[in-house]
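This document starts with one chain, in the form predicted alone, laid out as structure tokens.
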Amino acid sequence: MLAYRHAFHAGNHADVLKHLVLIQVLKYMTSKDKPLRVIDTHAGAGGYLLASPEATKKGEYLQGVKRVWDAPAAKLPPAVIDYLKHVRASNPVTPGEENPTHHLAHYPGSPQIERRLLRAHDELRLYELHPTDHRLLAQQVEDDKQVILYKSDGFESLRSQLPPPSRRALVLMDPSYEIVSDYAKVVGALREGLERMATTVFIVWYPQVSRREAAELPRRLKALSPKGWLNVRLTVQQPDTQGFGLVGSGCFIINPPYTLAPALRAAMPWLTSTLAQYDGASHAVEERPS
């Protein structure tokens, strides 16, 4: 489990998928009063410069990021235009005489775009085992009040954060997932959250890979859903010439906004059509309201 860094894999076609639904759940969840506490449970490092020699090792960010990055602005779906203002807000800007130009040179994480958007009065609770994504992590909140930062497993420290005493929260869990015992600890920290607190608001981003416990866990998590849910699936690519590789991703939400499917049927043929490395590209959002 210690072995996986995301740094490896920042801002690929999933990082996209992900960081667009975080964003869409969050706009929504911060327009209502009350506080908010936000939990995730695999946070990283925080954010990830492109050209380190991680990054690079197999650039999949130019599959992703930066062809959305690259993208002409004209045509751009709303829930694409919110993406690529946090992953802008994140690079520098090069000056120019009359339009100063980002570049892209960082990536950022989830934590990143947490802080980016909440309140004065939310709360953020983030946790990350691995030691040098901890220590880089911590650096960048250490004098964030609304942050605490926890070194132990998301998994299993989730029932001591909910219910918080406003009684809104949203968990985002995305683990690697290379362990397989990671999809029975997805079922089973999502069954302990929503006994605790049914209302929490659950982002459970999973791999579209050659392995059955993957292609069970859709399934799994809509019979774990006691009111409404959203799953989204983007395919992008084909499996290697061994049947393996990551193709595509998704991101099932349990108790979505009213406004996270619109916003996503409207981006997704777009997201597919920018993303797409075969012909056979496709997504799906399917839903059942609560």
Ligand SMILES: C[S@@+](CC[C@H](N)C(=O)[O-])C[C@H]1O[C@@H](n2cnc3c(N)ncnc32)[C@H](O)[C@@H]1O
The other form holds:
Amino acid sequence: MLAYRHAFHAGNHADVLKHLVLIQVLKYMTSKDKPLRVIDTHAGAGGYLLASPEATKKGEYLQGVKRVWDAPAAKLPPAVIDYLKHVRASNPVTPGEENPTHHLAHYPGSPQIERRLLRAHDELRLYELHPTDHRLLAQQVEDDKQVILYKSDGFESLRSQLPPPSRRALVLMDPSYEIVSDYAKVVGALREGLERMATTVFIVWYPQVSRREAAELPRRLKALSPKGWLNVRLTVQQPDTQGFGLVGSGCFIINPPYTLAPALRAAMPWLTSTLAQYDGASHAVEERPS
Ligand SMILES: C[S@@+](CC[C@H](N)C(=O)[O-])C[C@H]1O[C@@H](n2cnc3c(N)ncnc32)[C@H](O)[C@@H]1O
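The structure above corresponds to the form predicted alone; please give the structure of the form predicted in complex with the ligand next.
Following is the full complex, with the preceding chain placed first.
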């Protein structure tokens, strides 16, 4: 039985980084005419109310999206502006207000971001195993002809989605890593996915936690990537007194669009100082161009 619920973490620093990267990659991929298949192997609930008991329990979004939302509008890097546009679109102005402003009440999950960027000829395939989050997501996509939602294992099912007829695909792989075997499953699913279609663009989110498997994952992903890759990491806090906690996270992108590295190099210094929870906050962007 899966215990992880993304509602407890929605809008935290890791979501900010992951969704900023997702938007930049999708923006580029949807600028080409050919149809695109987006496969979200770990979709979550679709979107999250920030006033819910889950989101307010630790209030992780306060150190994440809320800091970005509240930042002065001047000098925002373009990728941050793109990210904020999506968050704003999920928070429409309340009608009837005298001075209408957006209030941060809702946080969009990856399925909502992906859906908003799809064109009429693109497809979205979503996988979510948790019964509650699957039901919440199903309510949002049930009448949508461009979306198919599965209640099956995203790692195992990926191969069945590749290659799509258009031979253009983006995979977001965003496991919770609550089970340590997820680290090996990421590597296995990527290997299979690349065998099925070597030009697939993959975004793999990974946590920065005190665990050997987490520290080794970026190296294993580099070894897997036959062509180009990009690795972006953002560290915002120190481990807790026991030496644990999510101190930061990263996204490893296989076959990244050429526009991604410059967009991240421009955004990461701003993001690091905005999301820093201690003086040692840092980031890195490394790439091997194809
Ligand atoms: C980090 S959350 C996803 C968040 C989402 N991608 C977003 O950015 O809004 C991971 C999700 O994967 C689900 N999950 C865990 N193992 C899975 C598996 N093997 N296949 C599909 N979903 C899984 C969990 O229930 C959880 O909702």
